[in-house]
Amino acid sequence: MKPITASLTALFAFAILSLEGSDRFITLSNLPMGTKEEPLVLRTYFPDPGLGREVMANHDLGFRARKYSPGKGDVDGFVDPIRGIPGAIGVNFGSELSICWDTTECRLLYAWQGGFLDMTQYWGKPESGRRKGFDYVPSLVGELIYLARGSHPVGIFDHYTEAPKPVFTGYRIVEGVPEFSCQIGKATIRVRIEPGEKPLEIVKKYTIEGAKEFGYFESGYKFKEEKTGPDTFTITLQGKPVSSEGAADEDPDYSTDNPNAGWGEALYTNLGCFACHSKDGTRGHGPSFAGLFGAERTITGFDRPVTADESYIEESIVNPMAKVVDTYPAGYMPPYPIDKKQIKSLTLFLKTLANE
């Protein structure tokens, strides 16, 4: 296989392909496919088929934002975050295996068989070159055989107290197959993922440098581990059809359809509450949110304490001057005229901090 020599820009995604043969205009087909010998690498938005929060730990949830018009500025209504995985890299080995590898989590998120992606929603119809809807997320073609669960499968045991965030450092083509690199703390992890010999098998070839102690654990799937050198090992993962119930984890809720604590946590960051309210009990410009929900509050000018229940929280957000917490300045917190679902989400998030 020849090295990668061209890249095409398709809206915000980069489509990269090998220039073998005449098949260089990848966007002419909305069903691009590679082969086992010449896998196709495609950077695009990917759909989220039901990944859990623990898998997507380093992703921001996004939030519902005010609609904006270049001519008029802020206009009525809101836009929801794009429900997809923005920084992933897809590789297709023909109908046998497709994988979605994420550059944020630096891990394999899911794998499927039978096809790759249908890009129509993203690229539009090739005849007109125009997109009909407003959707960035292509759809998967085929059946899921693997969906990541739990925390990162590679554990670096040199760090006892903290799990450093993985940092993507790039990929290169080794023997025709992309090898992804990332850094976790001082350790460099490189992995090549390809189809196995047996049906539904996925083979991951790892090289780990700069770590004293490491291990591999994959929850929910059978796998074989084979040590191939001092820093290298191979994992043969047995995929299985992912049932639709299996795909829908208890709370992979990025949605802003219904109030949820995940959305509340995103709002805590995105609306700037964190600038004044800590999550860990530290006093800031405002009281910490740790242990707030359900606690008694002493209010300036009130003879009796008040319980921080749902209506107290709502009032504190919408009209902070109504009850000013003792020892804190009045009028310091700006009122947030946000909608009920957002308030409810923030309350659900505060509840998760109740026992901290």
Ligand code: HEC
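Would you generate the structure of this protein in the form predicted on its own, following the form predicted in complex with the ligand above?
A lone chain is what you will see next.
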């Protein structure tokens, strides 16, 4: 395998020109492709197929500017910024999978199948070698199967009062696949992304070091998490076709329009509930959520057990000191000032957790 050679070749392909008399031509194809065995790595401008502001939270916004002529200076008219992503890295595994990984957000932005990039606008036509003067961002070849939604899927819960900005620290080739590395606070996150065994599957192999508590949640897509070690886990993500408007088709199990269990599961991770309350009966800093709904709980200072119904759960979220489960310390859980739809969604999610 020669991934590094392929990477460097692709990276500088726009500058590799041959001179033959007065004719100048590009020596590489404007439709570069790798293979599953020898992925192609390319750092270039990437198109934005409709990413939301939550996804691009650490990117600066571009603004409309006056038109400018090198000979005349400012001229009449305005120009909007090019809709593109300047700091991303693309990886192509052949027609099976292509990905766009961003070095600013340090996350997978989107994935597609069927091809990679058409570089004509940026590298130029073979007969001229000149790129397009404006709006020169390459175009995608193929069909989107994943478009990131919501905040970063990896949550580091060592600090509850701030969300540190991710810092890209580079990548290396591991088993022929790029392993991207970034720093979030004191935590180091490394991830390899590659095709899965089933159609539309994307596999993300994570290593997280320096974090006491962390979790993963993918908004709008079904995924399976497999723990492979104390600091390692694998996410198998199920992709799906993305509409031409740039938004993924709604997952019926996840919506923020009305209370639902899918939203509740996302909140369980995003709010850090998992750090104290397990889903499988394991004892933690707080009672397990397994089989909670409808069960009886012995409460410190109460003569009789209470039933964990909707009222009990809602009260415990906003006022955890009201009914402290026996044998657990008081004052450990902070109150969560979340809205009624979120509280209802958490309750619906807890109803789905049976004893295991």
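Keep in mind that what you see is a predicted model, and the values were worked out from it rather than measured. So that the term is clear: the rigid core is the largest set of C-alpha atoms that superpose within 1.5 Å between two forms. Residue numbers count along the first chain shown, from 1.
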property	result
CA of Thr298, rigid core aligned, shift of 2 Å or more between these two forms	yes
Rigid core superposed: Glu310 CA moves 2 Å or more between these two forms	yes
Rigid core superposition, Gly281 Cα moves 2 angstroms or more between these two forms	yes
